[in-house]
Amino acid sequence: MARDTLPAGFVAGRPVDSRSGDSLDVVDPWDGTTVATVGVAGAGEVDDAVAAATAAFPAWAATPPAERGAALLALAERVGQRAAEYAEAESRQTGKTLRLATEFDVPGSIDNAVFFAGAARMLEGLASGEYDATHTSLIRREPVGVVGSIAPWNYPLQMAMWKVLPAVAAGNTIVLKPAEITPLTTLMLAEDARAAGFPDGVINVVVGRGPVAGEALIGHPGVGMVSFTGSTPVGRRVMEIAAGRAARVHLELGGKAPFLVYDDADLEAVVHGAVAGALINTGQDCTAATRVYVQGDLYGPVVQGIADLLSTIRMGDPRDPDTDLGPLVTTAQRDRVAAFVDRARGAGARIVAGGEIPGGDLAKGAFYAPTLVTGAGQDSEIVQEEVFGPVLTVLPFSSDAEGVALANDTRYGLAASVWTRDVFRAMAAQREIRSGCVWVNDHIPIVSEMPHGGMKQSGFGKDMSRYSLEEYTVAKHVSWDITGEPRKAWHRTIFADRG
């Protein structure tokens, strides 16, 4: 392997090379240049990582919560010291704007680490007590063991943090596989975890392809829990493999977020919210606004307002502070998005704005113009399927009940938003919409203290917040005899009445 090739992972606190000598290039989607070359791990490296995590688990699980929290605080400090470096690497490997990486990805990840440093000391359970006359019951919250996690390419640093932080805060050890096309910040995180004082083997990283390293990790008999973030079809494959050994599974899958606009909503807020919610991370966000439903006479002004605002969006170099929209993560992803729009156009939908791969200087990158689609049917592909790009569809509705029904009319249930000045309408909609998160008069904001996760085919389990700690722990009931009697009353069910 070439000397300048980055490692294929970090195992037991040390960088590891690819046994096969295989490597891949990390490509900047802005201009197609190679950012770095990384080694590629296979099943053998996964075995080593799981072995290291298994060896480290007993001592880490027994580490007092305050010490685990201190390591997490030290990690937050390390990432903060390298914040500019993290943001630059994140932008180069994904194509997201440096502004987004600097103002959202990196500070959000640091805040997550600080939150879980405190949450590690706040594991809660049912109060101990006597629930019958002869025993005291205790509840222990214990870690699951070795966690095998797979993170996606759209938010590599944040998703790595969402996997690692609650797992290790609760006393688990972890083997994390980042998406092979965006591994750079995850490798940096592994370096910083060791520097922050995490014992060797607590946090391990393997960089490998999904069908090889990913499936080896999911199916490994030493992994007690699998956590995956990605598409719903791949999530079903994860469940299938994990079911073969009855492993615990945590899934955050696709989304098709509705953006429900009632006829009393603030037009300016709706237009800006829809465009921002649709274009964040170039639309490569499972909670991005994708289906705008507008009631009554407000439909025309909303469509026009969105089209006008989209025309002002500046595409370009993600490192340029004036750039609003960077490229998609790969040209393959760009072509996938373009194909969705082309099929919608062919089926009779109207492309109000965008709908094309830009030329000129942008042709060298994986760009797709921000796109507005109208006239698509509720059952059409572009309304029902996750496009994962800068594409927004707008559809009309009449009654409040119809709007909620349309919002729920998809297999996904990750996020949604409701736009109205009427508190009673908002309360009814947030109660009736089937999704893991409902925003009112906003779309996208998240905080470390609140859970993130879906329902229906958007998966199950929570990231962030104290609720995620429950995902990575097992409740153990301890029943303690308080009578001291050698013969218990219930023994009569076995021995009859023998005195």
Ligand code: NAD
Given for the second form:
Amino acid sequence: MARDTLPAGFVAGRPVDSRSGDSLDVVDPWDGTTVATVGVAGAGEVDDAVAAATAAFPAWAATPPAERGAALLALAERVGQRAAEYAEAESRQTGKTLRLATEFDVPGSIDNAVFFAGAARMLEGLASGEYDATHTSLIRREPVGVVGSIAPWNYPLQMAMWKVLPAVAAGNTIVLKPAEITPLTTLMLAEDARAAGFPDGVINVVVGRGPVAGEALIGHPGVGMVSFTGSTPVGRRVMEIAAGRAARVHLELGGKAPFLVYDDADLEAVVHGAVAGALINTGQDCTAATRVYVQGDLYGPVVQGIADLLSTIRMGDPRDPDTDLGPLVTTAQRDRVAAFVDRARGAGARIVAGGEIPGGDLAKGAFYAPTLVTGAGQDSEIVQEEVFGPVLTVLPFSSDAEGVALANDTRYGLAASVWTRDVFRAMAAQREIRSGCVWVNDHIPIVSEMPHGGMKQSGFGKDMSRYSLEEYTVAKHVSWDITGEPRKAWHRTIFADRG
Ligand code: NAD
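Okay, that one was the form predicted alone. Can I see the form predicted in complex with this ligand too?
All chains and molecules follow, beginning with the one already shown.
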């Protein structure tokens, strides 16, 4: 995209300029430099995008699944050809390490596209048969229509993919709004969708601010389904607006994942798992391991092990292959994280490692030192609220039942992990923990075939997997009379003996 200002979106296959002339800078949080300037869309551009998606819907819904799948495969191929460019843009706009973007974000996104290319061809109705003597029933799975999607900034490419792929695989058309601070890879995706052969209007992107373009999209009468990934407070607002016209809602919200360590667990696995699980994406991960609970005598060694391992973490240039931890996405996010830790310290918690904004060469970026907090109360803010930074708390517990109760004691329910060598303990915990995903002796890995989504205030709805494909469809019952009789037996309920 050789323009001074990147477009404010892609509508009907073409880049669109901001009508208002408004723009914003995409900033590299490593050093505060401007990576690109992007146009900002408002309600007018959203209207155009919904109109384009509405116009494209009938033909796309009628396109044979094999052809929809072929477009998805071509998209996977395009992204694969530009993998290095995607990884670089993702790293620049978020501050995540190039290593993470190259080994996780981009290949994960490509694999998702390949998965949904196949899944598009697997959509089928469940039942076909006679459930009374006079009718044959069949179920059709039909697309909902125009989907309005909103994505967060932590994994911009993956979140765009998680929104777009199941929607269009199922025959819907989509208008996607990325987070305004991280639009680059979503704009690249829109370009590549056109090159991959998606008809104009099937995949539309608008770059705009949440309360303006976001609310215009969610509130648009032409949008049949709203799919949102982001924070729980904004998710509630999204639900409120969609309720105005009873639109279908899909919400993937915040998390505060417990990491439950029984006293028979493998110490080395626990320490490495907790640090990796807490620091992935600089802790800006809805499933990050943020609440570590350790049973009995293992508590001391785990705290010591985590502190020791955190002291080896190398912060630095996200493009340097030796860097383990990049900056947070913005200095505002860093300051938010710092304020959480400062309040915890003020409330009597112990900061065993980190707990500061690093100086020196790192001062030019949005860095926060990886931080270990102990001694916080279970009901304290640092344990209950989503910090979204490289911060983990460790708390002790005694009985197995107490561990599970502590793990369940938040309003969130997105992900959790259980660490033990005892198969019966693991079985009990995976059953009793209230979250959309439970890992056993690991924390973080995901696969395209399996669903991702929450319970409680982490939202409802599934991303990835065949379950998400179902979310973007409506089950339609078709009931055929097989008697050929002009007067049906049930008419007696109306006409009595005259039937
Ligand atoms: P956010 O809620 O601030 O913003 C998310 C998106 O919503 C952005 O595109 C933003 O522009 C838009 N938005 C903001 N206000 C809006 C409004 N009034 N109306 C419509 N749209 C609006 O979240 P964030 O800070 O970008 O992302 C971090 C959050 O996302 C965390 O809470 C994290 O846990 C969550 N998240 C959840 C999942 C999941 O799968 N459950 C995945 C990734 C991130």
